[in-house]
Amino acid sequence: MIAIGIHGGCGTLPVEMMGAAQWDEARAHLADSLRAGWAVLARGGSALDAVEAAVVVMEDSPYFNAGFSAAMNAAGEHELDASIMDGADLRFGGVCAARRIRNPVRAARALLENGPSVLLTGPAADDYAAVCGIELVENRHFTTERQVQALASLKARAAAGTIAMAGEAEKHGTVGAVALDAEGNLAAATSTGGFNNKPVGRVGDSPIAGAGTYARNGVCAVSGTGQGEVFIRRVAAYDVAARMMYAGQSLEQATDAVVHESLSSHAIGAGMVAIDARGCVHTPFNTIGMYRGWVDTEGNLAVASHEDIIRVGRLQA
């Protein structure tokens, strides 16, 4: 039994802000991400390999705030965070404030495998990736016109004192994947550029075990999206697992409670993709939309950006 779920962030634009062709392409990139992860699982590969493969596709897409098209900090530069976790033995790897790693999730995976550290930051993360043979690029590689405009918009709002009126898509976004493999192992991975106009050196929840990413065999795997400071304070991803382990809640009950009660109580936009030990995927969010998708245990692939769910087809196991 195998299954996979992804999110591309709860910072989804209103429908009218992009043309139909762009929405179609963004959803196609979600489907490509799912196919990449499913292909790993279908040939007997690990959940770890599957979530890494799925996240790499989204890191290379212009539609999501991770890798290429990552958000820009207050200095107009990119600082990237990512992590990956193995539910079988709780191994974890994370990088934060990286500036040159084309696919930060790959560096996080290398750290998970090689240890003994679980988190590297800034130049040390870039240097580690280089030693591991992971592709480095110039910081400007990540810059897209969409993020340049978003940064300018937020700076203008900050100057005018209207920052509270900014939409989720102007502020932030994240990508993540969760998977169950044929051996019953769970894994999760998350990658982000943080939020636009963030302070230089800021680190969010995405590279923090238990905050933005968590996986534990027999329970669940979780990847979050939203204001990272609150996810850290709430230990949000682990809270889902704790509710399931100690309170007997189902995946749906636990994730809904965390997103719609705990996180929403802070008046932030938030969302999650999570999977349980039976391969059930749940994707709650409290914003106008969240890029998301899944392939269920029967191979049925679906993607969505707002309320409507698009059934793409059935993949072979």
Given for the second form:
Protein chains: 2
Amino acid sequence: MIAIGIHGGCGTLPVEMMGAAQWDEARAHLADSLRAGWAVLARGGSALDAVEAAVVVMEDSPYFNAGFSAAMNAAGEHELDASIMDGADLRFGGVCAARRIRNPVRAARALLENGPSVLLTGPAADDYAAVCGIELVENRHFTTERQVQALASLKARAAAGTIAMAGEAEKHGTVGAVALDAEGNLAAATSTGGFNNKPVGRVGDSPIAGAGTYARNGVCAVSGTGQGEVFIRRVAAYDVAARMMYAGQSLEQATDAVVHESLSSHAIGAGMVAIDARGCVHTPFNTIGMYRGWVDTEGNLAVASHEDIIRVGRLQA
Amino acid sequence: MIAIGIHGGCGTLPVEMMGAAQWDEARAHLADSLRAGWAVLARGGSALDAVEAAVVVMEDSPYFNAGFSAAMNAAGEHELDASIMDGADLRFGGVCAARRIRNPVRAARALLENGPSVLLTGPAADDYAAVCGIELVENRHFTTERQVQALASLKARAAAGTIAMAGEAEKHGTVGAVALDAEGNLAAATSTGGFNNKPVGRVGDSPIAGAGTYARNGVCAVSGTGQGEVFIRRVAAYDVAARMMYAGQSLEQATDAVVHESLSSHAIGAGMVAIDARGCVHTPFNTIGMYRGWVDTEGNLAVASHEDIIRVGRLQA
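Okay, that was the form predicted on its own. Show me the form predicted together with a further copy of the same chain next.
In what comes next, the whole complex appears, and the chain from above leads the way.
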């Protein structure tokens, strides 16, 4: 039994933000991400390989705030956070404030596999990736016109004192994946550029085990999106697992409680993709939209950005 | 009802490591730390102020691996991690890989109070502290002969392939404090230099909510010490709270399970200081020694490094 779920960030995602062809392409990239992860699982590969493959596709897409087209910090540069966790043995790897790793999730994976650290920050993360043979790029590789405009818009609103009116889509967004493989292993991965105009050196929840990413066999795998500061304070991803392990809650009960009660009590935008040991995927969010998708245990692939779920087709297991 | 507990790092702490006068002085510094925190609580101050005050004393002491006399990374420099959490509203602040903040816990406190981030890394953490008027020093301020020798010893053993023989005391150590104030608020703080010869850019559990530090009113406050990589993977500090909230465990049951079962299953050195909503302090550890101490709700001050508990006296509430 195999299954995979992904998210591409939550927010208000105003429909007028893009043309119809762009919405179609963004959803097509979600489907590509799912197909990449599913292909790994379908050939007997690991959940860990599957979530890495799925996240890489979204990191390379211009529609999501991770890798290429990542958000820009207040200095107009990209600082990238990512992590990955293996539910089989609780191995974990994360990078924060990386500036030159084309696919930050690959560096996180290398840390998970090779250590000796589980979390590396700043230039040391870039240097580690280089030693591992992972592709480095110039920081400007990540820059797209969309993010340049979003940063300029946010800076203008900040200067005008109307920052509270900034759309959630301009402020944050993240990508993530969770998967169950044929051997019953769960894994989760998350990658993000943070949010436009974020303080230099700001670390969010995405590279932190238990905050933005968590996986434990027999329980769940979780990846979050939303205002990372609150995910950190709420230890949001591990809280899902703890509610299941210690309070006997189902995946749906636990993720709904964390997203719609704990996180929502702070009046922030928040969403999660989560999977349980039976391959059930749940994607709660409290914003108007969240890029998301899944391939269920029957092979049915679906993607969504707002309320409507688009059933793309059925993949072979 | 007020109470406070601290730790100054766990490890093998070989008795031959120092002379008797030095052991006495190290324990005296633990008592000074407790008195500083207690003084805040006794005059009706907050748990947050108390744990900050207690940690500052240990950061300034040459006997503990935080602030002055912090461990050195593989490049022979100091990169400091610290955090603080308010159990009343789950506010949190943390800095990682800071290089110039004399008392990193003060910068963490400023982040908790003023945001906008909860976690800042690298030079940005130093810059933030400067803007807040917190004292900066040159990186070499933190260097002591003890840590220079420890680093040289570890590098020699690493070169000789006998790194596994390095004492726990050379490898890591951290300081932390937990407190209950008269209004029932819990708080926790942690500060560390990591471990000697750590990779440049390595971030441990100390600056991470739920890993090395956690506080929640009505439940517990926790600060950890030990191999941070495993504390991160185990979400150790929040796991204590989750066991109490969701599984109905007592503080003693929860901390014993996390230290002696979860963390010990990875064959690492680990310890914690934790306090519950009634002011009971528990300090489990799986190593030969752990610097620790507490002032209980009756005002009784005790400190310890190994098995023997030294009852110092009684403080006025």
